[in-house]
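To begin, one chain is listed below as structure tokens, in the form predicted on its own.
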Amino acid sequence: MVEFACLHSAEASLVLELGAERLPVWRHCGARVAVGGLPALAATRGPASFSLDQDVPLSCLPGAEQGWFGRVAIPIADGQPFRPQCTAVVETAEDLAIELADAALGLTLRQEFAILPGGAFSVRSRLTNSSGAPIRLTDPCSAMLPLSGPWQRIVSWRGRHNAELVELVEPMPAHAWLRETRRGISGHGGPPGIYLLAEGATDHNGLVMALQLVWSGDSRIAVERDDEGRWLLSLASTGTRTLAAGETLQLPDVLLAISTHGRNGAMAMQHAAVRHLLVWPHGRMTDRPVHLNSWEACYFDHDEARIMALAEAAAALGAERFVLDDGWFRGRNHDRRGLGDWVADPLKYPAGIGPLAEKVTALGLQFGLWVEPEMVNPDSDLYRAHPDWVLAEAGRDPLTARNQLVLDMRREDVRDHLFDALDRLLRDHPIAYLKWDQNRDHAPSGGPAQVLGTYALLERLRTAHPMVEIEGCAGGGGRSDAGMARYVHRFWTSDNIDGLSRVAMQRAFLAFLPPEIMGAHVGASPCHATGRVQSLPFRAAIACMGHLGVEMDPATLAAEEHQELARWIGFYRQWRGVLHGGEVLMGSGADGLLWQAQGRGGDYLLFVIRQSPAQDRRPQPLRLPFAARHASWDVRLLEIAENRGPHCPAQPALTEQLRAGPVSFTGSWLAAAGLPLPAQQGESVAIYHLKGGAA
């Protein structure tokens, strides 16, 4: 009788075959299956030419058996290889745990697979050294999973500062596919993760697997094909780790989503898994407040009077949080000085930032402050006192970037100093929010311990100040990942807030992270990053899809634009309860249209985005597959965000009916025939409210 260990979610199954003389071996990782009277794997695998006489199938720990020619899951840097036996398998309806022990080496691995809220799996691996000597590990894999079946394409993302999250779609490899980061942070290509699309998979249908490593440092994701035609997927946090005698090391978790409802289904699972990691003040997410951030309004050129004028303008617009960005601390008139000295500049703020913070909060605004704790300028009191506190190679001058160096977060004394400085700021001032920046790559590398040191500082600060929210930023979107999601409440998506650039960028961000933690600001026009000019309604509509903020000086706006911006802030505040905390659905329409729906149950906002001028004479109806969930929908057109002027296109009568709305459509009609659309200019967004009737 063949024994199996299985874990089934609503849509997927993980199946391992158990054997008395070998490690559990993989039989399935994919869409949900019933095992039934499945024959043993050995009965399905006959002798193969020019192969070992003893078959070596894919086990739960590849490389643990002699004769395995693929990647090794847990490589030992020196000494004997890891050759464990299976000592325990514990199976419940919600999780599956496997314990593997190598008595000679003194190393035990516990692998745990669990079903998370929303349907994704978590994969967790813990290593314990019971020997009397340290064990060095090199690039240990958090998960190695089989990819048998109809997989056809890999979706991944690359990027740089101001051009984050560029989507790439490639065929499954004939030999190998690799995504590796070596800069010390997860990078501007987004989280360490990929999507795998089966044959015929779309946004709405078909088998899709999405995985991300819960990690903010260097990583490697590999898809490798063997000579039997199978692919093996591995995810690893790279670098050497030393496991001391008696120590237990938890490798970064993997969030594994397997959906038969296309990319949207896998995205929903990833969002639910990340929401499970978030730790909110009060234990729950509250309405995401509208920001006004000072950076692009004035850069380093500010003092208390100018900042107070900016805060007053923010309050008049309807903003709810004001964030004082870089330039507030001692000697900080440019990026060459002062980083690391976290005290107010006496020339700009003679009485410190206390009076400013009090005045801002008296306006009814939360007060936020920019910090960059992991970095230091050579021209700073901190560096002059502790030049040995930075990442550097012995005998070589440390390398600067943006005129700064990286503090060695592996050191407890460094973390203690930073905690004391930040703790003092938070205790002495009414600071509700920290914008935590990190503006360079790590050269030389601090390895995994550098990342863990940053996590430790954030954890200590969060414990001491649990009501303070934190925004994660790294030269824009250089460190937006599930690893940081345990410690922050918002990510700055990119320093590029050009509305057109943000369309693809924000859709890519949402592949792994939910919209309520996606920082999205209305910036100036021309855009500081691209020089392009776009209408304020278009910029605002794009920003409303995330956590809305403003990144400009409202005093530069004409009266009409000022009123328009205030109106869009009011729009966001009215609808953020629908936009956040629910699901995100994406798709495309004819003639280059993109759409995105956000909401839950039968309550959605639908954004129909036209980036370029239409090529067709009239817009074709937009099919919305999710509409089939309800028998009927009441549809109302809330906005057409575009450059309003004398040359706006003429509209059909239905457009005005939808504005006055709602107009009723059957769900089957919207799903199969489509929603009739208005004419839209290039760089415009039509926003609808959809309210579902009976399911």
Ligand code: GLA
The other form holds:
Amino acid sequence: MVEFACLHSAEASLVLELGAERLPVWRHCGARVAVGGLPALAATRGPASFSLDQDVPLSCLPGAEQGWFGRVAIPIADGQPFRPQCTAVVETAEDLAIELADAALGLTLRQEFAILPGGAFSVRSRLTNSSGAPIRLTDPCSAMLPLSGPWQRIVSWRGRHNAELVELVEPMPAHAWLRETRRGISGHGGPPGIYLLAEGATDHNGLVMALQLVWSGDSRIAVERDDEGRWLLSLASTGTRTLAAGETLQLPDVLLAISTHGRNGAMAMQHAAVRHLLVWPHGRMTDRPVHLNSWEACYFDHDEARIMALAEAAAALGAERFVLDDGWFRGRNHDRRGLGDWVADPLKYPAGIGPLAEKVTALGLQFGLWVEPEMVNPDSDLYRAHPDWVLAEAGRDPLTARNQLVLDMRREDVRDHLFDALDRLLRDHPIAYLKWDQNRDHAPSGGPAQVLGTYALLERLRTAHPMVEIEGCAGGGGRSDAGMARYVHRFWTSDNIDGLSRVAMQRAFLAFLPPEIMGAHVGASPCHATGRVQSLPFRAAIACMGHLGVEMDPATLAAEEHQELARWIGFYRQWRGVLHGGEVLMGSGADGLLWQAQGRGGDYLLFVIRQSPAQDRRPQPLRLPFAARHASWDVRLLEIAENRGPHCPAQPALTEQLRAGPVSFTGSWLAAAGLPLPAQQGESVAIYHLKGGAA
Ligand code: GLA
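Please supply the coordinates for the form predicted in complex with the named molecule, as a counterpart to the form predicted on its own shown previously.
All chains and molecules follow, beginning with the one already shown.
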């Protein structure tokens, strides 16, 4: 009788075979299957050409058996390799735990697979050192999984400051595929994660696997093919970890989403898994308040009078949170000075931050403050007092970037100092929000311990000030990942807020992280990052897909545009309950159209995005596969966000009917024949409200 250990979610199955080998061996990781009276793996594997006489199947811990030629899951830096026996398997309907122990080495690995809300699996690996001496690990894998299935393409992302999250789709490799980051932060290419698409997978259908590591530092994701023809996937937080005698080390979790409902299905699972990590004040998300952030309004050039004028303008527009960005602390008139000295600049803010925060709060706005705790300028009192507190090679001048150095977050005294400075700010002043920035790569590397040091500081601060929300930022989106999601409530997606650039970037952000934590601002035109000119409605509609903010001085707007911006803020406030916390569905239409629906149940906002001018003479109807879930839908056209003027295209009669709406369509019609669309200019977004009738 063959014995299996299985974990089944609604759409996927993990199946390991027990007993025949020293360790459980993988039989399946993919779409849901019934195991039934499956024959033993050994019976299915004949002799392999020119191979060892002893079979070497893929175990749950490759590297342990002699004769494994592939990547080793848990490499020991020095000393003997890890060769455990399986000592326990505990299986329930919701989780599966496997314990592997090497008595000679004194090391035990406990691997736990669990089903998360929303249907993704989590993979957690915990190592315990029961030997009397430290054990050093290099690049330990959090998970190693078989890619036995019809996998065809790998989707990944790369990026730089102001050009985050560019999607790449590549075929499965003949030899190996690698995504490795070595800059100390997860980087502008986004979370350490990939999507795998099976043959025929689309946005809506087919088998898709999406994985991300809950980690903000260096990582390696590898898809490797061995001579047997197997593909193996591994995810590792890279760097050396030392396990002290008696210590237990938890490696970063993997969030593993396997869906048969295409990329949208896997994305929904990732969103649910990340939402599970978020820790909100009072235990639940409240309406995401509209921000006004001072950075692009005035950069370093501000004082109390200027900031108060900006805050008043923010309140008049309908904003709900004012964030005072960089430039408020001692000597900070440019980026060459001041990081590390977290006290108000006496010339700009003679009365300090407290009275300012009170005045802003009195306007009915929450007050938020920018900090960059992990950094220091050489020209600062902190660095003069503690030049040894930075990451540096012994005997060499430390390497600056943006004129700043990285504090050594591995040091307890550094973390204590930063905690005291931030705790004092939060205790003494009515600060409801921190924008926590991190503006450079780490050179030299502080390794995984640097990341853990930052987590520890964030954790301590959150425990002391659980009501304070935090925004994660790293030169725009250089550290937006599930590791940070445990401590923050929003990510600054990019310093590039050009509406066109944001279309693809925000879709990529949403591959792993939900819309309510995606910072999206309406910026000035021309856009500071790209120099491009775009209409206010277009910029605003794009920003409404995330957590809305304003990143400009409203005083620079003509009266009409000012009114228009206030109207969009009102639009977002009206619809944010639908836009956040639910599902995101994406797809594409004819002639370059993209669409995105956000909502839940039978209540969605649909954004139809036209980036470039149309080629076709008439817009073709837009098929919405998700509409098949309801028998009928009431459809209303809320906005066509475009460059209004004398050149707006003429519209069919239905456009006005849809505006006056609702107009009713059957679900099957919308799914198969499609929603008739208005004519749209390049750089425009049509926004609809879709209300579903009986399911
Ligand atoms: C980074 C951030 C910006 C702003 C500046 C301030 O670039 O991404 O939003 O906060 O730092 O220096």
